[in-house]
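Only one chain is shown below, in structure tokens, and it's the form predicted alone.
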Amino acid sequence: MIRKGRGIGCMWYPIGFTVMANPSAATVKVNEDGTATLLTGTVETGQGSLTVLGQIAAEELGIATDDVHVVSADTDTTPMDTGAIASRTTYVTGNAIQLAAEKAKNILFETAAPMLGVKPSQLEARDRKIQIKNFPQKSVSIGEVANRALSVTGEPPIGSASYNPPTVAMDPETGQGKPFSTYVYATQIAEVEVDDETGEVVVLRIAAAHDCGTAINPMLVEGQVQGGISMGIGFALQEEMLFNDQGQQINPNLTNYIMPTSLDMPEIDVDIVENYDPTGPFGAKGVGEPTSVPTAAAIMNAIYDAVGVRIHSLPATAEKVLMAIRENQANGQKQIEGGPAQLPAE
């Protein structure tokens, strides 16, 4: 018989890592045509980080994302970055980029102020222009200001900065401290079908609510959540390394190391919870690894809701689920035959 169940999994996850310094650095140069060049050591691994980092620089400079040329991951030319690890890129590298872009922008303000007859503090960068706050009709293009800074004032609009999250080391005696600067939170709910005659589990739907601070690029966030759920399904139900008695792996290829495909993916509902973090770039935190953390827990709880068995060893293959169901049935039959369990005498 096919039985349905639902389960919930909740998690919190730190952004970045601790024990040692966790810095990123960046350089932003505003060009005479109004575009900008961003130098960052971070690595694009398919998660869309360079798009997000370009957006952060563009927002700070008041230009379009398409106006930002990102140069990345070249140790000959780009500044230091700790790495695309620990879900830290948007938060740590993004902060460094915002600070660098702000320095370049301040040079533009210093140059544009006498051109517009105001103080630098009265200016803002928006729509590819340096304009007077609350009086956008009086403005000058960023390209013109950058050219003047280069050829007249002699201070090219280039900004460099680094960022290292503030942390407090863990006390070895009390375990107290502040090892991470910020955290993200998520809840996922899984709906599954379990065949109690074969143990087969099919994930029908997952609803995922994720807090990542400000979503710099909501479409990329949604894609990250979907990808993390795919990994979580593989972790929960399919992916297993098998070894023989000599310790040799017997499934070292994708023929018999089973991973989820598009046919294994359930319906996914993603809810991005906006939760502005004042320490992040424009309120952003991160969303990488946390997306796969609650998935397996939600699926295991859904299996329990469906057939009343707990699977404590992943992946929850059909064989494991069926054995647990039969063991549960056998224990129930023994209890019926033997009568109610007796409490030990005091």
Second form
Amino acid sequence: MIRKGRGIGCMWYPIGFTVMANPSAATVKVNEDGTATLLTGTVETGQGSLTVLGQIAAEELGIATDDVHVVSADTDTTPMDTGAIASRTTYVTGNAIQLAAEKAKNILFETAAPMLGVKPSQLEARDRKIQIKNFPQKSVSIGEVANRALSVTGEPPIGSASYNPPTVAMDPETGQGKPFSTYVYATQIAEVEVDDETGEVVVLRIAAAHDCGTAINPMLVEGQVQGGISMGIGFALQEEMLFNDQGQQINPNLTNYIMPTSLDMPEIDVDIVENYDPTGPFGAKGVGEPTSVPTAAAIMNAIYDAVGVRIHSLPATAEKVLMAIRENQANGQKQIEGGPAQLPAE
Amino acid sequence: MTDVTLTVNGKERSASVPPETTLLEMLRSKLNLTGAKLGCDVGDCGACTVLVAGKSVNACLMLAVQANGRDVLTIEGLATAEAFHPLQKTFEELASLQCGFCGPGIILSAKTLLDENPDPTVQEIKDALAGNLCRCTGYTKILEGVVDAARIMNGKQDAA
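With the form predicted alone done, generate the form predicted in complex with its partner chain in the same format.
To see the whole picture, the full complex is given below, headed by that same chain.
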């Protein structure tokens, strides 16, 4: 018989480790045509970080994302970056880029102030223009300001900056401290079908609510969540490295190391819970790794809801679930035959 | 050595290869068409998918000589000088791919599906892509990209 169940998994995840140096550096230069060039050492691996980092630079400079030319991942020419790891890029590299862009912008303000007859502090950068705050009719294009900075005032609009999440030492006695700069939170709910005659689990739907600070690019956040859930489903139900007693992996192929295909994917509802973080670039934190953290827990709880068994070792293969169901039934039978019920060891 | 002549992306291409050479190896090493990827090399992952005579095949499982004299389409031949294929367009707009390693295979498997079944259900799309593994995306935006591409292609067909 097919039984349905629902389960919840919750998690928090740290962003921006502080127990050791974790720096990112960046350089932003504004060109005389109003575009900008961003140099960053981080690596794009498909998650879309260069898009997000370009958006951060563009937002700070008041230009369009398409105006930002991103040069990345060349250790000969780009500034140092700790790397595309630890769900740190948007947060740590993003902060470095925002700081670098701010420096370049301040040079634009200093250059534009006499052009507009105001103080630099009265200016803002928006819509590819340097304009007077609350009086956008009075403005000058960023390209024109950059050109003046290059050829008249002699202070090219360029900014370099680095960001390293403030390190806080752990208390040697209590072990307490602040090992990470900030945290993200998420809840996922899984709806599953379990066949109690075969133990087979099918995930029908996952609803995933993720706090990532400000979602600088919601479409890419969704992509990260969906991808993380597919990894979580593999972790929960399919993927297992098996070794013989010589330590050799006995399932080194994709026919016997089973990862999710398009057929294993449930309907996914992604709910981005925006939560401005004052320490992040425009309030952003991160989203990469956290996405796969609560999935397996939610699925295991849904299995329990469906068929009343707790699976404590992953993956919850059909064999494992079926054995747990049989054991559960046998215990129930014993209780009926043998008098006082024993509490399940849960 | 065996002489193999293929029509690849509309152009006749020839190479002299050892008889055990796979179609994938010939495309990548002899013809410098590296869009089809070498993933598992045993037909599990689908990263090497190309179209031979309009059908999607794992190029790692087909010998080059078996494709002799036939039409081969690789990802390099899908876009024209004027425009992307609708699948490439929707995949770009929706960020359907992340690292992109599976992309050429996924797009060509989806093209085969849409050529044979212009208005597939989501389940039919899932079935058609089940042989193409993707580690990044969870397939969600890939399925959306195929649905949108089908809609665009059908719109064009309706107009014509």
